[in-house]
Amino acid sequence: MIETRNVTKIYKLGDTDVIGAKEINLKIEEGEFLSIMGPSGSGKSTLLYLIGGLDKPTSGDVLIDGVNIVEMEERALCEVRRDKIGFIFQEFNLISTLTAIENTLVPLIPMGVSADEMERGMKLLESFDLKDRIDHLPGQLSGGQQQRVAIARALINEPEIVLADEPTGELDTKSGDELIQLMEEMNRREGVTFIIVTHDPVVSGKTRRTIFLQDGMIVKD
């Protein structure tokens, strides 16, 4: 489903080259529940953003369903991100002036929100125990509730792939455990492929495969 071929990413920091990823070759099958671990600065988030088309490699190829997204024009790449990929971020990235249901529907707004899509958003929030919080603003929700809204937003387009960057980083232990359990259920029930960047061995211990990075390279899989 996902393949990287000799992917390298070099960032310029003044006159210094900083290696974010170095010759990464990786294959991820459909329906995997996978984590990426490594020390700070090892390239975990860089790899996630390259896979999701949020960043382009300096060299190498990234294929999704056999199509090289590195060669795509921005409009086509946006369509891939919209139709195939959901993103979950550590900081939630909810819009403070929008309610839970409105935040959930944000990815659909450019194309217009149908009645069926509105109903799907409501059902997602209800399935995440947010039925009584649908009209609440982010500031009226706990951290765990905000992250569940963020997951609903990531799933509203029924993506095949969900990329999560330290999704439990801002949560307490109980909320973090509930979040990972929720992801496991979505993976098992709907076959969604999850790739989770984490520094927490408890989180990685619940995934079925763990990739370890160091200095931008895979050192263990």
Second form
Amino acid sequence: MIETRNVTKIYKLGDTDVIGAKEINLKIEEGEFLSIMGPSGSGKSTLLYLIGGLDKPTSGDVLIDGVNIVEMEERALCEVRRDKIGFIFQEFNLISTLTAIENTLVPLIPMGVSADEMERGMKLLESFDLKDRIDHLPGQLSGGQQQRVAIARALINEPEIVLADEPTGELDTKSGDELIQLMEEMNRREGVTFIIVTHDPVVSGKTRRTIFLQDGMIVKD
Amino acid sequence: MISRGRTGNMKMRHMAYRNLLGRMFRTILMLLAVAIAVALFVGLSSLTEGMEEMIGGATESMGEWGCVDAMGEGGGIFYGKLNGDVGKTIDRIPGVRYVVPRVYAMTELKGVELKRPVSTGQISGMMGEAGGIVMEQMVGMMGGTAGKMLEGKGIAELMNSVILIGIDPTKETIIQSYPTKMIEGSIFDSPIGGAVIGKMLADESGLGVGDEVRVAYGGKRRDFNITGIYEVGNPLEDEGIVVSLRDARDLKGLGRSEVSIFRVIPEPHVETGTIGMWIKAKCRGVSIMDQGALMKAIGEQIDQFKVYEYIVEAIVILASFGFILVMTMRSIAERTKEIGTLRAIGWQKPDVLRLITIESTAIAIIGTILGIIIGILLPYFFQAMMPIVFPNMIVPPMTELTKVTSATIIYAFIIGCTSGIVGGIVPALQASEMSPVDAFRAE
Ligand SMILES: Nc1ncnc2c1ncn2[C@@H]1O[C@H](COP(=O)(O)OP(=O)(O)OP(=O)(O)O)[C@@H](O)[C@H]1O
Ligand SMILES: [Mg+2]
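Pass me the form predicted in complex with its partner chain as well; I've looked at the form predicted alone already.
Once more the chain from above appears, this time first in line as the rest of the complex follows.
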């Protein structure tokens, strides 16, 4: 479960304050399939990063399973990101020198990859229709395929929450549809919470709950 | 296919290698940066070491005492001559300990093909400034006309020339010269027909103890029986042939008591300069070559050269360090997003550092080894390439002039590895300190 309490994020740009998030109060239950919408600059990414522990709010608390991650030190926060959260980015952010399977396993590399984990990575890629592509580099894959590898990477640690920042932004409609379908399936089958930032009403139409942001504030839930 | 090792390091290393191989162009550039710096260091260091050794040998070969050479004015050591009376006069000068007569002649060996890269004179020629003074002094020693005569000679002729030195073995033994520096056989005991040759000449000619050798001077020819090989550590002398005073006079057509020079050894604590002035005052038509002063001048030149060398080395090291730093910083900037991604998906700061440390260590070590190999091969490369690029130039014996010491190798390792590793880690530290969000926005 994710809970934000009066979360405010103010970026300082010289003398001016830019509001990234303003008094956000949110409760997201386990297993939700949720989208965040809003115009550019409304603070969607900011909110996602705050929930994911990539950035700290100026004030307020972010609780994941009842634990306040705002007070956590960097090291522990890193472990939360590794074990409980998966990230998907608009530009895929795969490591260009590593193959699909290697990219899938990247979060595990610092601790060493076991044979079981290896097996799991393979299965994930297989179930994402990438069986023939496991040894391909990102440059040899289509955008849709790359984003599917990114989802496999986000899921390799069996996280409770997957945070996706405009995952279909770089994809054509068909690949985008397939991708959302895939996420939906993982949500249904494994009960993984998905929070998807998107501009696309079609994408948000497929989620069960949509949050609208404007100027860093929730305007509709 | 990914390797199935299970230790954290195995995987990290694997990823590091993939990164290095996957960004081949950048990897090669960084390898070259390290290798070039190390190669220049090794090349420069071994050149100084080699020259130092050579000069050290030359100084040593002169014995523990400094000495003054007295020679006929205008003719230098090869074309001037002194009467025996001059020797007697010098011997009476207070402070003179020994007077050793020598005859020098620029001769040619007949029926022998010398395999040498260069004649002794040119060795010093390529030594830059330090060589300059040696050359100058040598031309001085040989006298103006002699210098011109040598210049007039074709290179091929010059290349086959050998310095012949006529000596009195007893006196040379006292000043610990050739007779005490035999490495094979022994000094000739008969005053007629015996010769010892320098080690370099032996190597270049293939001549050995027991061989006969025919020496030509002007129209004259004489056969000598080689009884031994000496090594004094000075290429000027080690490329020579030493015979008895009598044979040398005979070959050169000198009179009974005539010599080319008198080498004058002063009593301990007597300055060579003082002796030189005395000789000038007492004997007419004699010019002085103060060997002690010459060696001192050469030593100073070498020191000067070493200062230049250190400056060049420092610049080389700094430049390569800067280059490595800039290269890594650029590559880290390129990889900021990647590092941000790794941090976002749960990599700790030390994990990122570990990855980049492995990468730069691999580059540093491989680059250093490459650089050392290139640095050692550099003289051979020059020697092989010079005749192709400059067909008319005499190739200096680079391989003999350079000396690779273990200290050079160790320093090269330290310099190459530290600059490679530090150059890699400093920007990596910076990048891993960045928050993932900043890293994403850094594009
Ligand atoms: N590091 C930063 N420094 C200063 N201002 C920032 C920073 N990050 C975000 N902002 C500002 O905060 C506001 C919210 O930005 P955010 O990236 O969250 O918007 P977004 O809804 O994700 O927009 P987009 O749809 O374009 O991705 C914007 O006005 C942005 O300029
Ligand atoms: Mg955004």
